[in-house]
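Have a look below at one chain only, the form predicted on its own, in structure tokens format.
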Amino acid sequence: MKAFWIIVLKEIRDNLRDRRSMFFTLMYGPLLLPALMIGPLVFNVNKHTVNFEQPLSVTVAGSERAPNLMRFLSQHNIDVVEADENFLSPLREGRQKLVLEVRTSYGDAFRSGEPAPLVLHYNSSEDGADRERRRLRGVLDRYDEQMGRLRFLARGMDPQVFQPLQISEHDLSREMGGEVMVGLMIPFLLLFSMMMGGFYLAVDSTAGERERLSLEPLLVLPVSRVHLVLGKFTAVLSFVLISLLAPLLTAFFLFNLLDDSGFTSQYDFSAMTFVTAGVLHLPVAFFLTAFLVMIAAFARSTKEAQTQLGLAMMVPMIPFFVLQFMDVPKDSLTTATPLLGQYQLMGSIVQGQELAWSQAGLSMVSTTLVAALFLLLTIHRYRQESLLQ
């Protein structure tokens, strides 16, 4: 076991000095992906969802012309501010993104049964007010809506003679179509960052070795060629195995940045999403991992193991494009296939509903069962002789 934890430390000390490696490992996978991937998501579900508890301050211009309507405004958490006389002023500086304009006419109109005059005057180029603007006119009709209701009762009317068909909707399906996106989005980002993080150093672990004419005097050593590959595989999963966990806190926290709306109501991502996220992974950073030293192993060059491994890191998006694209069932034979089945569980997790662990750990067995074959693969090459051709 001594030349086991020589050779691990070894190999972790060699990919420590090479800064690539180490960009790939610590900043790409674990930062700058989720910030490429998440970041925008967060921005514009931010940006363009409105919160109708939260309070807002509205100017209006008129207000005392339309009471009943201000005292709505306030029943539904808006604050009235009178506005100034010359109240576009400040809408074309930036300092108000949006006036309310009760019309002189507007009494009248509305005491004679006509269309009751109201402008919104908003200034779209202002970080905001499209999103306040929504709100208000939200609000206004369903004051427009409910107006509408008394008219018709205060005629003897009931509105419901409007309204000959009363349609509604039932979905069954447990999965929408945004929710299938965010939900195979975290699998994706996972799979990704643990591919580029232990990239280099499966490449540089036999086929650069074999080039900088290392590899033969490693082969020659009293060690065991099992140790050997195991000790190598140790030291790639190492990395990879960080760049797992890491990408899990930045999307974590990135989540978690959402306002609460009803987008985040849809979703579960709580801190026991990214711990079970990460429990079903860790085959995959065994799967992923034998898989990379393999290719590594039976390439002749850097050059050709890089040419192949970057070929191989299309495999996370194989399940990523089936799912978006097919309808595939959820049964024992999908989630018995690595990384599809990790996609389908992540895409349940997401979506808030209960962990299936008998199907979680069908895919968990298989996953680490198809990792010790490439092991074993790998341990039948670093035997032969052609290795070092």
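Positions refer to the first chain, counted from 1. Predicted, not measured: the structure shown is a model, and the values here were computed from it. In this text, the rigid core denotes the largest set of C-alpha atoms whose superposition between the two forms falls within 1.5 Å. First, how it differs from the form predicted in complex with the partner chain.
- Taking 2 Å as the criterion, Phe298 does not count as shifted between the two forms: its C-alpha moves by less than this amount when the rigid core is aligned.
- Residue displacement note: Pro283 has its CA displaced by under 2 Å between the two forms (rigid core superposed).
- After superposition on the rigid core, the Cα atom of Glu216 is displaced by less than 2 Å between the two forms.
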Second form
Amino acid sequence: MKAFWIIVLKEIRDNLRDRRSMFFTLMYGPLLLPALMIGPLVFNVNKHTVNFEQPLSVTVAGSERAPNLMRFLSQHNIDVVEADENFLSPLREGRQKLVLEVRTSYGDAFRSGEPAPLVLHYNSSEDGADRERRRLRGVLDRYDEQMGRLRFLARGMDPQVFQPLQISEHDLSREMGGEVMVGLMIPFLLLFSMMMGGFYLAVDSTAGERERLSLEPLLVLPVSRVHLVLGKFTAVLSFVLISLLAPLLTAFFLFNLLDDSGFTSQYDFSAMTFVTAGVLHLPVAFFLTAFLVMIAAFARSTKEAQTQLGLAMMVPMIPFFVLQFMDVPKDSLTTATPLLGQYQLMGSIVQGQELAWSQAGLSMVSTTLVAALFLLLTIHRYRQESLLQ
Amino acid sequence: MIETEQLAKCFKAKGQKKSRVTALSDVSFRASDGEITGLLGPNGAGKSTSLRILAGLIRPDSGSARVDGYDVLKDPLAVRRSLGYLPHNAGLYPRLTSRENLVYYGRLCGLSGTEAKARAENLVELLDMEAFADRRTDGFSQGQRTKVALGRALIHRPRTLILDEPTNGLDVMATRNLRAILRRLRDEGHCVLISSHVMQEVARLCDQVAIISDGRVAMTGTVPGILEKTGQQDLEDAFVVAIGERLEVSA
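Show the same protein again, this time as the form predicted in complex with the partner chain rather than the form predicted on its own.
Whole complex next, starting from this chain.
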């Protein structure tokens, strides 16, 4: 058992000195990948989310002509700022995003029951102008509707007469929409990060060691092959675990930068989701480590190992694409399939569904068993004479 | 002390199914303590295969081999503990320093951390490695690499030392140094077995020679003994005769 720890520590130290490998373990998976995958999502959602809670200040020209409307605006969290005489030039120059103009004829038209003119000046090339316009427009439409109802009532008519239809939407599709895509993003991110985090050490400590011809003197030492393989496996595993935990933290942080909106209300981005994701993916860390080490141990050279792993890395990605385009039933067979099961479970957890622990257990046990099989095959490989050829 | 009896080994031929290549057909020799024994043979004669069997890396199809009385098949771990092995073209860990390479192997051989470090310090001195002891081995010259690899083979003070073509790629001075080190080890009572295809090397260094050709040991004895048996003046001619070739073609 002593030999086991000596091998683990040596492989870890060796890998810590490999800058390229460390970049993938500490930067690529934990920071770069989440930033590239989740960053644009957060940016776009936040840009287009209209937040009715946050006070918005709007520049209004001629606010004194519509005191009632101004009260309505401030009740709806919009602060009115009086516009300058010449309010169009700051708009054109981009110093302002939006100006509401109450036309001089507003008061007269309103009193005589004619459409009262309001103009929304805005500069759509400015970031966020559209969002402010949509929010102000929403409040104005509500005022419009309220005034309309009051006018009908004043004339003794039921406003519902002008609402012949009541339309509501109810989608029963089980097809994967955008929502599920987000659910699949977390496992995809974790898988990719773990593969990249363990890739170099797995190749370097097996195929690389053979190629550098340092394997032969190692095999001559009085160390059992089981300890040898387990030592290398554990060293790779330690980096794979970093590549599992770090992006979970980053993803938690990034998803919680999302503004509250209709988008976020469909998901559960609480800490619990990410803790569950971590637990569910622990066996996947074993699985991927054993997978990487096994492929690299059977390869004849570093180059061959890299080529084969490059292709093999597609395999864990398959469920991600399959689940997007196909309606895969969720039964015990698919749950027990390593990786596919995790994708399915994470998809429902992210959507706020209760996790069935029997399913999670099934997925974790089957993934661990396959990992153990890979490990046994690797030990078998290290007992073959042909390992040295 | 090394003894082999009628070792035989076949490998599967690459690329062709079912066809087999005979690497060893009958290898018997002994190498005693306090002597340097040379396994002399052309490329492909079976030198490395024989040494790998002794190191427990491959199993013979038949025959037996013992190192210091331990059978390589029945007691491989005991064999490995008493054996220092320098493979052909031994590789080092490029991101570890010379000293770290030595200590790693020492610890895997069962030395404690302090023992391994003290022993590595000894070897750095013995093999004259001070200049590059604390440098990472990436970019080392062949001579430097061989020294580290030799130090690695000696780290656990093995009684028996097996070196596969140790002077390969070494320059004159490095070769002379290596010879001096091997003689010193012999004089300390170690059993040293080297393989080589270089006649002068063997003639200068070895007390005993086993000539191996086509997977069988054709002749064994001291250098003068072999010259006498073959009736030749020169080891190279003796070698040609011993492996059953005719002398006319040689230059």
